[in-house]
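There is one chain below, alone, in structure tokens, taken in the form predicted on its own.
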Amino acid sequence: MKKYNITIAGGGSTFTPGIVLMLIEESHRFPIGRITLYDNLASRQDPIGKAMEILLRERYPETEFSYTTDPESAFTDVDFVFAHIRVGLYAMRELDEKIPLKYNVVGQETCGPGGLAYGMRSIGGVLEILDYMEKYSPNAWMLNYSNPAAIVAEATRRLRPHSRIINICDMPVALENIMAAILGLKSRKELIVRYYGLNHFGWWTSVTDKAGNDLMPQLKAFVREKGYAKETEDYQHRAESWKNTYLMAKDVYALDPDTLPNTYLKYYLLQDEVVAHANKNYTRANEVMDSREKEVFGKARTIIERGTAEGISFDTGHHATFIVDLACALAFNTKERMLLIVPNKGAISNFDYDAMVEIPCLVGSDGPEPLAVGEIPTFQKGLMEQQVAVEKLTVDAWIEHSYLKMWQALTLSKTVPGAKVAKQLLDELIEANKGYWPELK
């Protein structure tokens, strides 16, 4: 049986150890030949790479493993590239969150002005990795879960239209795991869902079991009262900001009780409440830097200092499992049903043909085959049209180096109160992102 060579782009990420371990744990269904970490920042990747080298040598000595900052070494003779890069690291995420909050605007890494700023940084980084892959392994698939996925997907659709890239997000997966827990099921894979929207901006319209039994009434009854705040072990270990996000889903749900919402909709529909309850001096970026960053790099350094990984483990997240599922579907033509970010092309019949939408697809060796959604209601259609225009204007701004297009994108965002605030935000974001954004004129 063929063994697959994987490169993880963003090798210095705190999520990398979990993805490496998930790949190995799932190697009975997705055989691994070689795992390579790639990052353009050696100082960040080296601790992760050295720690994983020790851990794998002790626990999985049959797995070939390396880490490098050299693109040719990283991307030659690979079958899949798993990309999860963060251009500007958490220092820039902190600014993405705190600059908008100064103006009483939502401060979030993928939604609102912070998401647009992050998108302007991410486009070039993802294109660079995609170009390396196409140069050294043109038949490889890139599974991209670098945020903000919606803007990255729009940019790659326009600038690399023939590339073998699939843009994915694990948030629906995480929420479907919660749905399974609410229903008393073992796994989200016992569910068949219908969903539509944009990335971090969507709704479930149907949830059934494999026998076709409608599970929406039970889910709606729970979400109406508690949102997605199901008291599971995973929930108990969540930061307070996430617990609040899950709870607020009940307020978003009230706007359309016919569907179940993605949690990120709170940033667009409850923006005043979000800002009112935000700590402008300590945002989610600070939470992550003080928790996951310290924990993962602390474990890595401990392994290196001791020369052994005995007694140390890393968590494998929802996204790691989802990535293996997708890789299996592509490698073995399984036609698994998955939520992916793909060109609409009429799947949502009354929506922008060229929009990058998040909908169910059947995945085989030729890539995703989107399933028809049909017409969507006026409320969702209006919200989505506004948001997809924001994303397209942002990509226009990056391509054209256009100050005006970026100002228009910020002004049009539902999270920003008006053009004057948008301009103030833009000017400050430009200053903060010098060296990361194209120079806007």
Ligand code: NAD
Contents of the next structure:
Amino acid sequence: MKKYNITIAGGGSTFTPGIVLMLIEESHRFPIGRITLYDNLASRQDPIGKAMEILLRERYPETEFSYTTDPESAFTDVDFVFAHIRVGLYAMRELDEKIPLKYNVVGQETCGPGGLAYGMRSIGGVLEILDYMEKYSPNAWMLNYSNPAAIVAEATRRLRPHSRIINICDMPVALENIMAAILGLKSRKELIVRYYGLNHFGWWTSVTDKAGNDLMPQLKAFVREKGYAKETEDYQHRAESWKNTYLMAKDVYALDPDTLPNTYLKYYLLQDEVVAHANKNYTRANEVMDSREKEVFGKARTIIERGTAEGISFDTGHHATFIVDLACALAFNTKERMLLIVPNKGAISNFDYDAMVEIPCLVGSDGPEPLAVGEIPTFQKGLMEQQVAVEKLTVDAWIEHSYLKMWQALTLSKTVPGAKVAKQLLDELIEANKGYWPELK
Ligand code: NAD
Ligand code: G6P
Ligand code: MN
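Here we have the form predicted on its own; I need the corresponding form predicted together with nicotinamide-adenine-dinucleotide (NAD).
And the full complex, kicking off with our chain again.
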């Protein structure tokens, strides 16, 4: 059986150890030849790389593993690139979150002005990796979950239309795990769903079991009372701030009791409440730096100091098995049904043909084949049209180096009250992002 060579781009990510361990756990169904970590910042990646090298040598000596900052060795003879880069690191995430909050605007990694600022940084980083792949392994697939995935997806659709990139998000997966728990089912894999929207901006319209029984009534009864506040084993989403997000889904749900919402809609529909409850001096970036980053890098340092990983384990990214599902679908033509971020091309019949939408697809060796969604209601259509325009204007601004387009994007964002605040925000974001954004004229 063929073994697949995988490169993890963003090797210094806090998620890397979990992904590597998950890959090993799943290797019975997705055989691994070699795992390579790639990052453009050696000081960030080295601790993770060294620690994983020690751990793997002890526990999985048959796994071929290395880490590098050299693009040629990272991307030569590779089958899949799993990309989770963060251009600007947590220092810039912190500013993405805190600058908008100064203006009483939502401060979030992927939504509102912070998400647009992050988008302007990410586009170049992801394109760079796609270009290395084109040069060294043109047949490789990139499974991208670098954020903001919506903007990255729109930019790569336009700027690298022939690249083999598939953009994916773990939020629907995490929420479907919660749905399965609410229903008392073992796994989200027992569910068949219909869903549509944009990344971090979507709705479930149908959830059934494999026999076709409608499970929506039971789910709605739960979400109406408690949102998605149901304990699961998901490590990342166990943090207090995430629990609060899950609870707030109840108020988002109330706006359209026919569907079940993605949690991220709270930033667009309950923005006042989100801002009112935000701590302007301590945001999610601070929480992550104080928890996940400290924990992962702390363990890595301990392993290196001791020269052994004995007694130390990293949380396996169990919930990230969807990435292996996607890789298997591409490698073995499984035609698995998955929610992916793809060009609409008429799947949502009353929506932009070339918008990047998040919808169910069947995935085979040629890539994703979107399923027809049909017409969507006015409420969702209106929200999505506004948000898609914001994302497209941001990509325009990046391509054309246009101050005006970026100002329009910020003004149009549902999270921003008006053009004046948008301009102040833009000027401050430009200052903060010097060296990361193209120079806007
Ligand atoms: P992190 O800062 O810990 O790791 C990101 C790594 O990317 C860093 O080591 C950094 O040096 C590296 N990097 C930055 N620019 C690069 C470039 N041009 N080339 C190569 N490497 C580069 O971040 P994290 O919190 O672990 O998250 C990583 C990414 O994964 C983020 O974009 C995050 O939003 C995303 N993420 C997405 C999903 C999803 O659902 N799509 C889920 C979880 C995380
Ligand atoms: C969810 C989203 C990701 C996002 C992450 C942030 O999983 O789907 O797109 O990156 O949350 O999590 P964090 O723990 O870094 O705030
Ligand atoms: Mn996501």
